[in-house]
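Only one chain is given next, in structure tokens, and it is the form predicted alone.
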Amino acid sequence: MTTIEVAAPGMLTTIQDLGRHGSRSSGVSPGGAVDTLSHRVANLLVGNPADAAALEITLLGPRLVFPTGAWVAMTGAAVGAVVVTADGRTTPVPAWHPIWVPDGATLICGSFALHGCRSSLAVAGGLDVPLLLGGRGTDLRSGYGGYQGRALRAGDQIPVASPRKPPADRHHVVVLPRTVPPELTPWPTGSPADGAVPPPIRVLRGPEFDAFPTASREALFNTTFVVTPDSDRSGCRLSGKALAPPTMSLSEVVVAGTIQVPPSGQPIVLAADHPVTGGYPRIAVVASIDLPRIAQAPPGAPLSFIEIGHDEAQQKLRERERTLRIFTLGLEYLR
């Protein structure tokens, strides 16, 4: 069996997939990758099903040893990855490409994210961890799934299922020339690392939108908020002009992207590990097309919001899914 050895785990590296679905009635949060788009693309680049288990890396990258080599692909935030072969040669490797990591080589995923917040690292064959409640992802709060229900630690041995055939020369780094369309990245209009000014996050009105005072509704769309350091896989916490919430609210169903307003008035955008219900009023919901941008917003990043209609939100998502299908077909043809 092929395994990956964790020499250093990074800040927070967990095994994730596309989540557990169908158990909300039992109080089970879907969880899974925060940036599902980058997760899907990484898997497709190495020939995996889009929902295969892969690594989610947060801010500080891990150092991974591949005793028998493997095809990998890293997407999402750039972490300046390099491969160090057994004879000491160092080769910088790009994100968004399939890469052969030679036998005995070490993949060093960088000491910090150059832009963004999270990277997805897929390994051909997928990570072979147990299926639990329909998913393989790590639920950190409940302590199950993934690798022993926790973030990775130095010394962990991660099994890989059905590794893909190596290249003819398995002792050298190989980078395949694949091109990922901008629409399939979290930054379709240009990366912040290139100086691009990110557009506002598109949102739909939440169920309690009309219950908020007029001043709060206007402030939501006229304020530039800042992501705070206490953000995590449960939610992206923002700091900015306080939004006065309604005086009363009930505990209601929430989904990833729901923008809740607690008594402090500082919004919280729920992420993958959100609870299945929440008692804070829901002023808005991030359109699915922009959820990857929320997932990639690091502490200190500015965020602003703009309203979008349901029809437009659905159309934008359909356009992206169509691009993803065409991309998938192109990869299958190249194989």
The other form holds:
Amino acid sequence: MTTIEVAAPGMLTTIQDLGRHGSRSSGVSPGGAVDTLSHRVANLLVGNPADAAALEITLLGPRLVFPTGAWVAMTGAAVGAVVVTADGRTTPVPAWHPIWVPDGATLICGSFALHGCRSSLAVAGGLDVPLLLGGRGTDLRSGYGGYQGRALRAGDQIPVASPRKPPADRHHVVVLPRTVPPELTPWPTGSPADGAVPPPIRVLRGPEFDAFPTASREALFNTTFVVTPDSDRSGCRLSGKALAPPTMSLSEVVVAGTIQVPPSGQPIVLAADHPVTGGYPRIAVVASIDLPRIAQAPPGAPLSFIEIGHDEAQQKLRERERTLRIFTLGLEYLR
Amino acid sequence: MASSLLTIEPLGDACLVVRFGTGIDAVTSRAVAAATAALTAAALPGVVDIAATFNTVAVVFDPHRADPRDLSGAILAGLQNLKSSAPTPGTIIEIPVAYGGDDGPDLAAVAAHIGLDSEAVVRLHTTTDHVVGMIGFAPGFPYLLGLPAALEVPRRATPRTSVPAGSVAIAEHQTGIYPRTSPGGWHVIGRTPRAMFDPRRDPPALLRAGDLVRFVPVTGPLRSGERIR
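Okay, that is the form predicted alone; can I get the form predicted in complex with the partner chain now?
And the full complex, kicking off with our chain again.
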């Protein structure tokens, strides 16, 4: 049995997968990785099924000790990571590539560049935590799932399910060349680190869109909102021109990406850990294709919205899925 | 059931919402429960989850595997069959409740507000059947309909920061049961030792939309942390 030892947990590191599905009628949040695209790509890079349990790292990375070597891949927000081998040598390792971490080495994930918020760290074989309600992810609010229902702490021992074969030279860091197309990252139009200005987030009209006054409907699309620091796994909270929400008499169903407007008028974009129902008007819903971009918006990031139709939303998603399938076909090596 | 009145509307590109009305009543809740059961049993391709509210059933799907237009048709077909099938009466689930005292700190205030004594409030609350309108707010939290009109009180002016797990509380025309200790603005009239939610149980919530609930008074206060399964 291979385990990974947590030397330092980082700011908020949890075990996540692609969520719990099938228990919404019991009030169970889907949970899972907030940026499902980065989670899937990280797993695919190390030969795992896309939904294997992996680490979700928030803003500041952990320090992990590998008593036995393992293949890992990091995606999502770019962490400046290094591997320190048993002989004390430090090797910088890139994100978006399969990396062999040798026996006894330590993987140190640094803090993120300003354009990201969450990183996925997959380990070949997948993290071996119990399946609960159809998922292995951590539900922080309810205190179950993942590693003992909580964020990682120093001293935790994370079991790895079925480690993959080591490379011929298992005592040195190995980085396998891979090219992940930009469409399979949360920055399809180029990294803001290179000066690219991200286009507005594409949204579909929500069920209560028409109940908002005209000025609020226009403001949704003319305002540059800013992500506030109280954002978390249940929602990305925004601040900007206050919208005027109509009153709702009953709670309604919500999904990840639903943009709710509470009485304060400041919108909340729901994320993985959202409650299954909500009582605030739903002015819009973020198109699935752009959910990874919301997941990666750090506090202080500017966000604006643009309307998209249902057909276009579906078509964009299909195109990306096709790219992902083609990419996966070229990744036989680690299987 | 009035399935001719239902509408299907999208919620984003990965969810379709079937609406059975805009109000809140036991008849609609039963229709929603029947539709939830039928659509769950239908196991439509690409559907990953089904959630119900007082008057809607939401069908959450994987947009990579299902086309919303095809799915809309399949949902309508699934509910068409429902129309001819006889409505099944919901299960009656008995919930033991210790009323008043430390278990129900607001019982006396509710009684005073509506001009009755505490015994009368308990009698009214335990002699009618309540229907689970929906599960929401927190995992396993039931919104129960069927509170006698005489017991209708507005929410507390100041919500409590902490309501103990198992608390049975009323507000407006509803009763709720807190599955875990949480903040709450309803009037707590009693407490049940039954676990409303257990992630290791299938289904994890004790109650589901459409179930009938009968509250049974138990004598004496509950021991701290007392639980029955």
